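In structure tokens, the next block holds one chain alone, the form predicted alone.
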Amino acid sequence: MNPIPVNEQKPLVDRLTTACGGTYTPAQRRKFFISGPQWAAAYEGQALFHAPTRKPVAFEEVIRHYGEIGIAHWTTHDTDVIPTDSLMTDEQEKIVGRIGNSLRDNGVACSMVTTETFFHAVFAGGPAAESPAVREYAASRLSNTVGIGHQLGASYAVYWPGSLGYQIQGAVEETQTLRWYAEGLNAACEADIRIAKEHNRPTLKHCMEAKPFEPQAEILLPTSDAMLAFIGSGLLKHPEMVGLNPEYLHELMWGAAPRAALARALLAGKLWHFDINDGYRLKHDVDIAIGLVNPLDWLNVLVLLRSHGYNGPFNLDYKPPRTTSNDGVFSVSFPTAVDRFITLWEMAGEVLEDSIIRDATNALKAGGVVKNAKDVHEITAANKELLTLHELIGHRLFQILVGAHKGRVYSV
């Protein structure tokens, strides 16, 4: 084989990608509350052992590029796009006013605003340090990003406490620091609460992300669970207007099910937001886009969200790979998991609409015929033969997953 020039290149992934067909228009990824991230779009591939693969990407090409793919809403963290000695300053409202400008011209909302508490020297011993200096400034820098979401239109702030916690055993009362964590989302509450009733507008939907580990060596708040605990703690004044974002690879980076960490958000009415991504058990946060590592899992995700009406953002947390080009973000990246993500959701419906998987889910919700309640033989011999359903609803959700259902078949 000849080399391929750097000229044809381009032309040639081009070519490739329309060959692959599945696509969606710009107007019918529109229809999906799918939100791209600033820092998604912006990674240029660094990473603790990689030195970076590609050029900064402003937030104008960004929104500029979200809006042509048909990404309707935008998401980001304050420093992505503000530097930290600009904010809470003038320089901030210069900034604000062109993402706000920039946004309108490409048709493109912010849904989500989020505060950098894990990145600066200032954050070493993390939001919730003993110094109460440090804690003063993570309450401003939270309540700032309030006001940055007010201005934005922004309907959510989340909250990543990632270097809550410790790596030296001993070195903080996780009590104490719990309490003071709490008095940092206190603050942004009230804050809310107050900037709110100045825009006239309803407060900001806030929502804790968990992650079991990384970059502390033990975390304080690994898991939704715990987080959900937490809002229940009585440490929260407003405990009624923070609720969580689960992220996917989050959850199954501990060995969990995210479907099952879903579930429990659900019943307890604060599954508010979600990160969507996809990953390995047991690994470090990779952020692989959704759909390439574990596409039936995902389906399964997606009917769970269906069948009890989720409508809020699918944001795309995830790092397009260090071999992908700048040009590719974009044209290749962000358009192909928007598609599979509107894939696997209409594949979703075709489960919740699918006869044999509702006649099976029938059957095994029916139970087999049983005349003595207390006999537990009885009771086991009745339901033996029904329980060999689980399998097929396995395999039927197999089946939709590679179109068997539909007379999909491979020669042999």
Ligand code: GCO
Second form
Amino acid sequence: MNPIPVNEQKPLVDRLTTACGGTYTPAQRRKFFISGPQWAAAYEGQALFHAPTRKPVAFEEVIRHYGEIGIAHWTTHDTDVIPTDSLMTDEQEKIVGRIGNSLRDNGVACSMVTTETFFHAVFAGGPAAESPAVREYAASRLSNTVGIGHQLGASYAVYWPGSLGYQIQGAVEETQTLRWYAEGLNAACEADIRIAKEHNRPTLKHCMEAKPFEPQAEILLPTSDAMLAFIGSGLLKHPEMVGLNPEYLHELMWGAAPRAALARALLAGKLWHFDINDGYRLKHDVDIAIGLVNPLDWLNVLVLLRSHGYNGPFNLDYKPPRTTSNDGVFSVSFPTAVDRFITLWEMAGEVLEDSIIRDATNALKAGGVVKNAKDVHEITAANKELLTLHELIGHRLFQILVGAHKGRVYSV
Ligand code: GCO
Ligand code: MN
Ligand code: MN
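Output block for the form predicted together with this ligand, input the form predicted alone:
Below is the entire complex, every chain and molecule, led by the chain shown above.
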């Protein structure tokens, strides 16, 4: 192979991307409640051991590209778009005005806003630190974000309490810190009730997002289940306004089955928003794009959500790899992530209609014929053959995933 000059590389990537085929049109993509985060597209590839590999990208460019790709919704942290020093000033108003124009011009809607309470040095001790001034500032930031959300037409606010925890054992009293954290959420909900009235809009859905570790060694609300317990703890003034934004990888990170975690959120009526991505168990938060690591598990997750009529957002909270170029973020990373999601969503529909899976599931639910309901041996024997269907269902899901049920003949 001859070395490939830089000016031939993008055409090569474009040619191979086109050759992959299977792309959905922007109009088809827009039919889904898919949102693209500002921070995901603008991620420059930096990390603890990694220098940036991409140039900064402003919101105008992100929103324009999302509009072209067919990602109809946009999400942002306050500080992704407004420098910390400009928050809660006239400068904020100007920026929010520019964002509004950009969204309108590109047919993109803001669906969710979130407050960055983890990056700035003021949050070194977390958003619910001992210092009353830090907590008051955190509460005003949360309330300010709610206001921005209403100005931009969002319906959701997300809270990722990543710095609610500690590195040093014994330095933090957990019950007190959680009470203080609840006060921040209470302030946001109260502000929401007031601001929503002013804007003649419904209040936002306030969604908590758990991650088991990172950036703190120990996190006080490490899982979606911990958050459900917190919502129901009596500390929140408006628990009915607060639900969950689980992230696929965050549940996987602690070794959970994401589908089971989502099922528990569904049963609690709190599955309101969903961050979609992929990665590895018991590793750090690599935020790989959906379906690149666990496509079969993803298919199963979407079967669950389709069958329960989940109609909230699917938020593309992943990080384009640092090997992807600035151009590649919008020509490969986002379109392919969206298209894998839609493909898996369509397959989930096929799974729900599949006659083999339906027959097998119905047979398992019917169970075997038992005369004596107290006879453990009879009950066991009556269901023995039927239970083989569990494995057959797994095989059928695999066939649907790889398209084998349509008669693959590669290399036959
Ligand atoms: C992560 C987190 C964030 C949050 C975001 C919303 O992976 O580090 O998921 O991306 O989703 O901060 O508040
Ligand atoms: Mn997330
Ligand atoms: Mn993550």
